[in-house]
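Let's start with one chain on its own, the form predicted alone, as structure tokens.
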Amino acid sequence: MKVSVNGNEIILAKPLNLYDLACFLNMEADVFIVNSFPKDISYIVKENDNISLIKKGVMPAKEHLEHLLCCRQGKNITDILKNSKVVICGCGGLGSHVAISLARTGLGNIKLIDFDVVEPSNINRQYYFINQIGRYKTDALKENINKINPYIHVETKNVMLDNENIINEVAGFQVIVECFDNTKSKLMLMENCIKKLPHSFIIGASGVAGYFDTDIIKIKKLGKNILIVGDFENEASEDLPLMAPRVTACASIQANETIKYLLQGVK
């Protein structure tokens, strides 16, 4: 009987339950995953089962972690994302959550660009923690990504993007995710990338403030290579705060559109 255990092919002389399988392989395990779903230790292993034996509190080796991602997403998808490159411009409410979502998919190469530090007012909606206040957002976000998947290559750049440096910083990436919190910077990125990087795919945002219904959040396509996510009306102001639920919802859509673009044609 042929099965896969933690990414390695194993031949069994007879069917075993998961407990006996772990004992046979001399592996400690508390969690048993078969074909992407948790199973009881009494489950009898079947031909071609894809099995993960996991010990709680123990960091998996890189190959095992990739196997665990494959279990849920499939090897083809995991391999494509592992070799993909995305740059995130702005690591605030949108950018920090986009980065975390992409990290959870196993996206292999992420560049984080921001010039700011974590402030107390950021904690209400951005993916940072109180003990990270005062640190550069890029460094703090890289630390948080590493806690999810330490095998992702994360490049950081503590710089304010402008007309002079933006092309050098974002060139060579398959997707450019615009996550600025001001209109001037958004326009600067769009104008430069459209003119000088016409084949880049850009995903921006507009109108994410408040606590309005999420069903008014839409995706607009501008030309061939630009998508904008938001309600296109409710920008942040003194009377209209940025709040975690809507900001996170828009960021999740930006991340999802990134994945859709990278996996186009994959079935």
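Positions refer to the first chain, counted from 1. Predicted model, so just to flag it, every value in this text is computed and none were measured. Superpose the two forms; the largest set of C-alphas matching within 1.5 Å is the rigid core. First, how it differs from the form predicted together with its partner chain.
- Each C-alpha goes to whichever rigid part superposes it better, and by this rule residue 77 and residue 202 end up in one and the same part for the motion between the two forms.
- Comparing forms between the two forms, one finds the smaller rigid domain rotated against the larger by 28 degrees.
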Contents of the next structure:
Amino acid sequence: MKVSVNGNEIILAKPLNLYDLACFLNMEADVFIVNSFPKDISYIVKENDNISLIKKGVMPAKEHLEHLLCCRQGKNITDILKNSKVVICGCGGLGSHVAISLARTGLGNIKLIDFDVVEPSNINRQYYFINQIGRYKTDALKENINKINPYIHVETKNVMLDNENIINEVAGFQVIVECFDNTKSKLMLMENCIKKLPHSFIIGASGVAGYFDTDIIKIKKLGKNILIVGDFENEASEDLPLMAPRVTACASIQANETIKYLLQGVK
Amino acid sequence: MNITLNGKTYNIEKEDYLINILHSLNINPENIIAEINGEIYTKEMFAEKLICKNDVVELVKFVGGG
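One more: the block was the form predicted alone; return the form predicted together with its partner chain.
Now the full complex is given, and it begins with the chain already shown.
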């Protein structure tokens, strides 16, 4: 019978439990994941099982790492996400967290667009570190993504998006995630894409400031291909600060909608 | 005649352009994109889009912060 262990195909003469399988392969393990879910060592493997054997406290061999990073998601989902392409417009509070969340899922191709550098007032809500102050956000975020998953292909573009360049920068991606801070840029992206890329799938945000209940955050649809996440009223201002929990909550919803779209039809 | 706007029913006198309906309801059209019966309308189309009986209008307002 054929099974996969840490990403490699193995032929077994007879069914074994996970303990015997690890002994047979001369591997030490104390975490056993079968088809994305942890199992007890007494579990008897079945044909086509996708098995991950993990030894806590030990850095896995390089050739197993990519498989192990996403083994809780299962092979189907992981393969689709690895071949997906998403562009993130704006790498602030929303964009940096959307990028990190997608990186953890192993989303294979991420383009980051932002013109700005990391500065101290970003740190309260954006996924950067103090030692990254002064660097381009795109470069710093690429570094953070690849610390989480080095197999993700990250393309960066240090540019201010406008009516002239936006279509060129975002065309060809399965999902466009609008993560700008200011209203003008949000509308610029929406209006251009509605006119010139009417079939692109876009996930934007509106109303993420303050520390109001997260249950007033909604997802509104515009036509078939556009989703907007937020409460649609709480605009950032001197009375209404942008803070990590709510901005991150909206970013997580944007990332989840991205995954939902890419995995349509997957069982 | 009745229309539905952001999930609520409104009674309006007669067919009218979206921009006029927004003004009559004291809704600022700035920073809004509308969906009318599933189709998207950006702000510059509001003055030309006639709203008719039973139309379903959703307004999405964009505010800053991210």
